[in-house]
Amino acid sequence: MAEKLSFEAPRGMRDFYPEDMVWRNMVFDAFRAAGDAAGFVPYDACVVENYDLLARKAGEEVGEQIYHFLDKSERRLALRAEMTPTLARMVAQRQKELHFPLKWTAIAQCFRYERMTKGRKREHYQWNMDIIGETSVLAEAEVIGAAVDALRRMDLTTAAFKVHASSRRFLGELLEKSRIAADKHAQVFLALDKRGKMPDAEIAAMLHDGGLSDDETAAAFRIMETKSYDGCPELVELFHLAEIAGFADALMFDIGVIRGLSYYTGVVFECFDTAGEFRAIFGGGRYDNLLTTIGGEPTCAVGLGFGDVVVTELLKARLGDAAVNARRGVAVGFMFPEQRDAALALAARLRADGERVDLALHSQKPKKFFSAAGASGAAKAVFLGPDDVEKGVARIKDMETREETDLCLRPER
């Protein structure tokens, strides 16, 4: 006997029913509008990548986390885990032809096999914004500013989120001044990334296990308490630009922002909800060496990855269902088959006027039609009976107030 087929999506993957698409569209619309407003141009790429390209990215557990396979020609391929390596490949392929700086954006579906926790799936969509070929900190300001704009377009205020910014370069300088050897910097980065997630005693043990002496460990903890970025010109400039651009209230200095990827070289940032309930909303930074790791010419770059999972959970928690339940459009129905053509003509006219119209596909009783119109979320409803068509006038009902007004079926041209 055949095993019963499961109707569940594969573990860690998602289906999007119509009620889910309302939230997704709210997020994606904000992504696209904010990117367009900031002058970013869209691009896209294949979701299947060359495994070797993804394996070039240092610091990742590639074999364990990436969905990879051999195709029928024995080529080793993988589902992309993020867009940045693909972007680097595309830019390197046409590096001699492109006009820099580039401001590119994409909403990419990504796959990563890992342990699922709150805000983390094995599949997600990620909004990427990258500026390639620009050394100025204005590039960081443009990317962060666009991301803040997207959150505001989702009706979130800066009371609900903050962008934590730091600099890998600045942190490296602090470590050097504290005489912590360069080969131990990675261990300090790891400890900083864990600060607040585990007790300081465990972090101290981690540093000792990584080869730091008692003096070096004490110096690392002093660095972790750094509250000023005055010694870092690029951060001073970033906060100055944020003030001019109007998102300074969303930006804060945080020496603990590390970013897990080893290719970040300068300013790094992560956005969190102020209540501390969720994982990072988005993150990114300057990565000036990525193209060279795949064989391209040296090119500076700043990028951001903004996933859809966490921000959707945040929106649901902060805004509630009312944010996506607003009624819109017109439902049009008819009592008998003889009124079908008149209903279709009315729907066509309303659509030509820019209305969203849900046309009933068969005749039905008034009670059933209005019940379905209410359930569909229509703002207004028109039901045509024999008398309405004969008179050339129908009644259009507001589904919230129940008020009715006349609607001419044969308007004068």
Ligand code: HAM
Second form
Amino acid sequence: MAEKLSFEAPRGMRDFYPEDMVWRNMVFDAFRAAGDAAGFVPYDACVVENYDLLARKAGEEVGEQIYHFLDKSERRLALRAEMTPTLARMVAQRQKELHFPLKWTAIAQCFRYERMTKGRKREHYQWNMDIIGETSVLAEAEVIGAAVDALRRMDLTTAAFKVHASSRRFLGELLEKSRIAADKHAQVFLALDKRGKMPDAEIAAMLHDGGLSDDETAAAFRIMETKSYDGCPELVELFHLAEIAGFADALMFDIGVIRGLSYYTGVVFECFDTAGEFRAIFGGGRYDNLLTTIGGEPTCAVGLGFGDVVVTELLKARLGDAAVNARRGVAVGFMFPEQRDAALALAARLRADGERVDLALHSQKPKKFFSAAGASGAAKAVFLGPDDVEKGVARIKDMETREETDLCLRPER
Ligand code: HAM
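The form predicted in complex with this ligand is what I need now, so please give it after the form predicted alone.
Expanding to the full complex; the earlier chain stays at the top.
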């Protein structure tokens, strides 16, 4: 006998049953609408990438999380862990033809071999919004504003989330003032990004490994107490723009936001739920050197990645099942095989009128039909018996109020 296979998806991978798709569509609809409202254009790319494009400098967590494999021709390939390197590759490939600044958006399926925690899976969909070729902080304001807009479209208010923003350039300046040399900053950023996620003693050890003396390490920790962004022109500008755009209430300064990816060069930001229950809702920043890193022409860029996992958890906790149980469409059923054609004709007519019609596929007793129609979430139901077809009039029932009205089966067109 054949060995029974497990019915479960591989650990961390996700199946979407119809009830899950209701949530996913709600989230994706908000992503698409917010991207469109902000004038971003959609693009897409292959999920399988060349491993070399994704391979990372030592210390970056994503580097260790990449799913990679050899294909039959011994090519080293990988499932993308994020969209940004792929976006950089696509832009570099057409750098001469494209008109900058680009405002591109995608909902990309990404894979990371993560340690599974609340809100982190090994597969997720990540809404990406990137502006390529613009130095102005208005680019940061536009991507953050669009992400806040998406959250509002999901009925989440700024009472539920905050965007924490800082600047790596600013942090670099503060480090330099404490005489921590620029060539050590990359390691310092990676270490300090772990604050709150691992004990300070381990972070101090990472800083020592990065070449910092005891004094420098103490100075680095002191800098993390900075409460004001005065002296950081790009943050002053960003908060000013947020005021005008109407999302200042969603924005706060947080020197502790550094981000775990090494390509960021300026403003960095991360959005968290105010209850502090989940990991980041979205994150991003300015990355002005990524294109040159992969061999393209120097091009500045800003962008963000907004995953579907955490926000869906937040929505479920907040909205409950009522959000997915909204009734819609018409169920059409029939008693005997003789009424099948009339039922199909009615379904065709209602569909032509733009209705969503769920047509029963075989004859059945009325009780069975109405109970199935109730369970399927139809807003209305019509059941055809021999008399209805003969008279040319059926009863259409509102599944909420139980009220019935006449429905003519042979209307004059
Ligand atoms: P990231 O911070 O690594 O940035 O990921 C961005 C967002 O993707 C996170 O805030 C979270 O919503 C979601 N996410 C990441 N990993 C997982 C996971 N394992 N499970 C569920 N959700 C996850 C980036 O990926 C950058 N490439 C974003 C970016 C675009 N920067 C510039 N442009």
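Only the largest set of C-alpha atoms that superpose within 1.5 Å between the two forms is called the rigid core. Residue numbers count along the first chain shown, from 1. Small disclaimer: the values here were computed from a predicted structure and weren't measured.
With a cut-off of 2 Å and the rigid core superposed, residue 288 has a Cα displacement that falls short of the cut-off between the two forms.
Superposed on the core, the two forms differ at residue 182: its CA moves 2 Å or more between the two forms. Residue displacement note: residue 120 has its CA displaced by under 2 Å between the two forms (rigid core superposed). On core superposition, residue 199 has its C-alpha offset by 6.3 angstrom between the two forms.
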